[in-house]
Structures are given as C-alpha cells and as structure tokens.
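In structure tokens, the next block holds one chain alone, the form predicted alone.
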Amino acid sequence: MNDIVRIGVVGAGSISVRGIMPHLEQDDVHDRVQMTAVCDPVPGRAEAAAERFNIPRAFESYEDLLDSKSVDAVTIASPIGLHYEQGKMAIDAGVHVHFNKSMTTTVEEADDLIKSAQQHGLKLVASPGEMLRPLNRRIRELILEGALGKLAWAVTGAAFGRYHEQESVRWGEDILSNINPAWYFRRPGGGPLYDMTVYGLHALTGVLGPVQRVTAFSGVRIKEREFRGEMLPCDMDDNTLLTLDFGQSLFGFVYGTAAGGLPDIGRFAIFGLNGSIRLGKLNGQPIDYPESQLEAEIGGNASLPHVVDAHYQIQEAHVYEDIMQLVDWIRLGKPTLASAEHARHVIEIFDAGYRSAETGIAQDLRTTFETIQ
C-alpha cells in the first residue's frame, strides 16, 4: 500500500472549481490523497485556484507540472479534445490518470492510451463510472433474472440547452468565476455526446452489454451561441441521433441534441414484453436495493462508496467518486468498474456514429468490455 497519493488537477475550469477541488480539499480524504499541484493555461487561474483550495504548487504549463515530479496521478479536467494528448504525456511521465468524461474523442486514441498504460504499469480510470451506482447494478440483475421478459428496445440521451452558459462559474468577475464555455461547442471534443449523453450511454451499456453496430444522423443545428455579449462560433455537431444494435434485434435509440429531451427518461429506459424500467422504477414501482432509502433521503450520489458527510453537499460528487476509485486502485490494488475499456467502447459508439452520419453506412464495432455478471 502507498500511504498518500499525490494528485495534480489539470484544468481549473468549471468542473474543477465546482467539484473536484472542493471535494479533494476536505480533511477526510487527506490520509489517502492530497492535491499537490494544479495547472491551467489562463494566466493567473491556477494560482487563484491554488490559493483558494490550499494547493502548494501552481503552473500555467502542463509540461511544467509533470516535470515537477510532484504528482503520482493526475485528474484531467481540461477540454475533452485535449484529453488524449495530456493522458499520453502523463503516461510517458509515469503518472496514473483519471479522465473526466470523455476519455478521448476517437477509439484509436483510446486504444493507444490503454496499451501505453499497460506497457508502463500504470492505472487509468475513466468517468463516468455509472456502474458504481447500486441502482444500475440492481437493474442489470433484474434484467438477467428476467424481470422484463424478452427485451425489445431502450433509449437514453441528453440535450445541451443553455446548461453550460448558465453555470455559476460563468457570470462572475474574478478569474475563477468568469470561465468561458466556448470549447463545449467547438471541435474536437465539443458537443452533447461526449459531454452529456455519455452518462446515460455508460449506464445503458453497463446494464445491457456491448453494442455491435451503430447508424446515425448528425449535424450542427446551432451555428452561433451568445455568451456575455460575445458570439461563440459552433462547429461541433450538436444534433445527433443514434440507433444501436445490441444483437438479436435488440435496439437502442440514443440522442445528443441542441435542445429538448424526452420528459421522463432520466438516464435511460428499457422496455420488454413484461414491462419497463423507467426513472429507476420497475413497472412504476420503486426498485429496492440496500442503498435506496439513503438515496431517497439525501440524493442519488449518496450510494457511492466515498460520498459521505460533507461530500453530500458538494457538486460533481460522482466525479470525486471516480477519482477515489483511482486512489483505491493505486493504494490497495483494487480495480474499478469505471474502466478505460468501458469508456473506450462508449467512445467507439460516438466515433462510429459520426462516421455513419457522414457516410450513410451502418458501422460495425470492434471493442468490448467486461460486464458485471
């Protein structure tokens, strides 16, 4: 067992300021993990974050953070289009990596990271770890037990709306509260699939298993967005509809759209000959599992193993949980369900979907991941 994991925070943007750094600043984790460095390319932002969250070292350059030898692991919370390059640099430096969603933008990039980490004996954990949630694991059990009978189809998705423009860290005047959201709408790595639909698709594939084939329509619906008087150009697809083939004529419908959404879907819905699972309910009745009462009283993140006490009230608790999964793996040799292989499969679905939309041809998938038995 290693005593304490020294972790660096890569990017002092929205998810770090609202979630990652407030969680890792809490006293109850300091016997296992401590933030030792933060970096951000915006002049002064890393220094401001370091001062607010009691982090000893701040860098504008990611390379300088890695060269400082002050971290054993990094949590990469930069724009998604940077994740592959930054992950590869961390691996080359001998550093373990947690990726905020999504891990990469292409399946080839994910292949390379996984292979490189294995060659260097390093550990990768990729958000979102949706199968860490007891409800999702119980839903998989119910389906395997035949609670829905023969399955017919499933659906999940998310919409951008104006969510990112309205986050609390966008409208202030200081450097930690005036963070521009422009990257969410640009290539590479922008768009609702990598950023939002990824949650429901991780859960759906975790429950139903890997996908075999994808077909899709996709394009840019909103060409410009206004933010604080500035017009932000949008060149990443923001309106994508995917059809998934799980095999044996079991299909899924997945969307990542510019606006709107199915009103009662939540994370996902699954339909079979004997009924449905929607909003965490089996045929309209709450699903019972050991943590269900705690979740009902406190909230959906309360069932995650490391989310206790003060962590209940801090945003992005699920990301904190994924980071702690990496910490446990490093310290205790305990692998996690938030695996890079599962993340790679979801990324291939998105990657194949964009190719299908461009070519008009359904795309066969080649990746898989280990499902819960």
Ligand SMILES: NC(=O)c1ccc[n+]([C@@H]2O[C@H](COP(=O)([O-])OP(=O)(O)OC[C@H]3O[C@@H](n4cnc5c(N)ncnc54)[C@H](O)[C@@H]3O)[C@@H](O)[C@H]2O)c1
The other form holds:
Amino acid sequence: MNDIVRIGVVGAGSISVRGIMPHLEQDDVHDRVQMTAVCDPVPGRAEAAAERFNIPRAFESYEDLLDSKSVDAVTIASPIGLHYEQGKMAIDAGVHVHFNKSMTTTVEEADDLIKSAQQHGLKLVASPGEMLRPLNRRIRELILEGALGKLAWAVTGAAFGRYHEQESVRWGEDILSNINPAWYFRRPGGGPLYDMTVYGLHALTGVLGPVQRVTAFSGVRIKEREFRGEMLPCDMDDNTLLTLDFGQSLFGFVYGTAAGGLPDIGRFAIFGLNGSIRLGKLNGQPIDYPESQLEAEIGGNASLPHVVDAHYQIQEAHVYEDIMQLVDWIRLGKPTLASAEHARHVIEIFDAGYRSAETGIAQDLRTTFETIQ
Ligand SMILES: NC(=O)c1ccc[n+]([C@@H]2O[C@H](COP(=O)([O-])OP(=O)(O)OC[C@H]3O[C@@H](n4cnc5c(N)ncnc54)[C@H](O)[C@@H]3O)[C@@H](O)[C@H]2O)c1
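Same protein, different state: after the form predicted alone, show the form predicted together with this ligand.
So here's everything in the complex, that chain up top.
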C-alpha cells in the first residue's frame, strides 16, 4: 500500500476553487492524499491558489508540473477540450489520473487513454461517478426485480441557461474569482452535453445498461453570449436532441439544450408498464435504501462514502468523492464504479450523436462497460 497519494491540481478555475481544493485542504484526508502542486496558465492564478489552499508548488505550465516529479496523480480540472492531451501526458509521465467530466470528447481519444493507462499500469477514474450513489444502485435493483414491469422508454438531459456566466467565481475582481467561462461555448469540448447532460446519462446508462444506436439533431442556437461586457463567440452546438436505442425497442430521449429543461424528472425518468421512476421516486413514493434518511437530513451527497463531517458543507462533494475513489484505488487496490470505460460509453453516445446530426444517419455504438449485477 502506498501511504499518501501526492496529487496535482490541473487548472485553478471554478471547480478547483469552489470544490476540489477546499475538500482536499481538509485535515481529515491528509493521511491518504495531499495536494503537492497546482498549475494554471493564467499568470498568478496557480500561485494565488497555492497560497490560499496551502499547496507547496505552483506552475504556469502543466509540463513543468509533470517535470517536477512531485505528484503521483493529477485531477484534470481544465477546459474539457484539453483533457485528452493532458491525460495522455500524465500517463506518459507515469501519473494516475482523475478526469473531471468529460474525460475526452471522442470515443477514439477515450480508447487511446484506456489502452495507454493499461500499458503503463496506471489508474484512470472519470467523473461523474453517478453509480456511486446508493439511490441509483437501488433503482437498478428495483428495475431488475421487475418493479416497473416491462420498460418502455426513459428520458434525461440538462440545459445551459446562463449557469456558467453566473457562477460566483466569475464575478469578483481577484485572480481566483474572475474566471472567464468562454471555453464552455467553443469547440472542442464546449456545449451542454459534455458538461451537464453527462450526469443524467451516466446515471441512466448505469441503471439501464449500454446503448446500441443513436440519432440526433444538433446545432448552435445562441451564437454570441455577453459576459461582463465582453461578447463571447459561440461555435459549439448548444442545442442537441438525441434518441437512444437500448435494444429490443427500449428507447431513450436525451437533451442538452441552450435553455429549458423538462420538469418533474430529476436526473432521469424511466417508464414501464407497471410504473415509473421520477424525481428519484417509485410511482411517487420515496425509495427506501440504507442511506436515504441521511440524504433526507443532510443532502444528496451525504450518502457518498467519503463525504463525511466537514465535507458535507463544502461545494461539489461528488467531485471530491470521485477523487477519493482514485486515491483508494491507488492505495488499497480497490477499483471503482466511476470507471473510464463507463465514461467512454457516455462520450461515444455524444460523439455519435454529433456525427448523426451531421450525416443524418443513425450511428451504431461499439463500446460497452460493466454494469452492476
Ligand atoms: N463549473 C462547474 O460547476 C463544474 C462542476 C463540476 C465539474 N466541472 C468540470 O471541471 C472542469 C473545469 O471546469 P471549470 O468550470 O472549473 O472551468 P473554468 O473555466 O472555471 O476553469 C478552468 C481553468 O483551467 C485553466 N486552464 C486553461 N488552460 C489550461 C491548461 N493548459 N492547463 C491547466 N489549466 C488550464 C484556466 O485558466 C482556468 O483557470 C470541466 O471539466 C468541467 O466540466 C465544472
């Protein structure tokens, strides 16, 4: 067993400042993981983060962070379009990787990372670890037990709205609270699918299993967004509707839109001949599982295994949970449900959706992942 995992934080933007670093700064994790380096290309940002969160090394360049040999693992919290290249560089440097969602933008990139990590004996954990949630695991059990009868269809999705323009860390004056969200609207890696729809689709595929075919319409609805008086050009699709074929005429509808979500579904809804799952309830009734009381009292993230005590109050605890999954895997050899294979399948659905929208042709999928039995 390795004693303490030395982790580097790649990108000191919103998720790092609000979630990752405040969690990893807590004393209770320091017997297992310690932040030893941070990097960000915006001059002064990594240094400011290092000072605020007691991180010994700060770099403007990711290459310098890797060259410093001060990390066993990295959490990649940069814009999504950079994740593949940065993941590959980490693997080449012999470093384990946690990917903030999404791990890559194409299925080929995901294939390459998984293969390279295996060749180097390294571990990849990919957010969002939605099947770590006891509720989602219980829903899968209920469906396998036949609680909904024969399934007919399911739905999930998310909308951008103005979420990223309005995050608190983008409206201050200092270097850690004045973070420009322009990349969320640009190619590659922008758009609501890789950033937002990814949660519900991880949960839905985790519950129902892999998808076989995808069709989609997709395009750019809002061509320019205003942020702090600056006009941000938007060339990445922000309005995408997909249909999924799970096989045997079980279908799914998935959206990642510029605005407007479906009410009353929660992260996903599933409909069968004998009932439905909606808002995390079975036919309108709460679902019982060992952690349900704790969640009702403290909040949804409280049932995640590493989210305890001080971590209840800190934002984005699910991201911290995924990082701790990697830490446990490195230290204790304990693999995780937040797997790169599951992330690759979800990425293939998005990637295939964009290809279908471009060509007008339904796309067959080729990847799969291990579902919970
Ligand atoms: N913002 C959220 O609510 C949220 C929540 C959970 C997960 N995430 C995920 O976290 C990741 C980052 O999102 P964010 O909202 O923090 O973005 P952000 O734009 O707020 O921050 C990204 C940071 O990465 C830095 N960066 C740019 N190029 C870099 C490079 N080459 N090397 C290292 N750093 C670089 C930027 O300077 C910036 O400080 C994304 O994958 C996103 O989907 C975001």
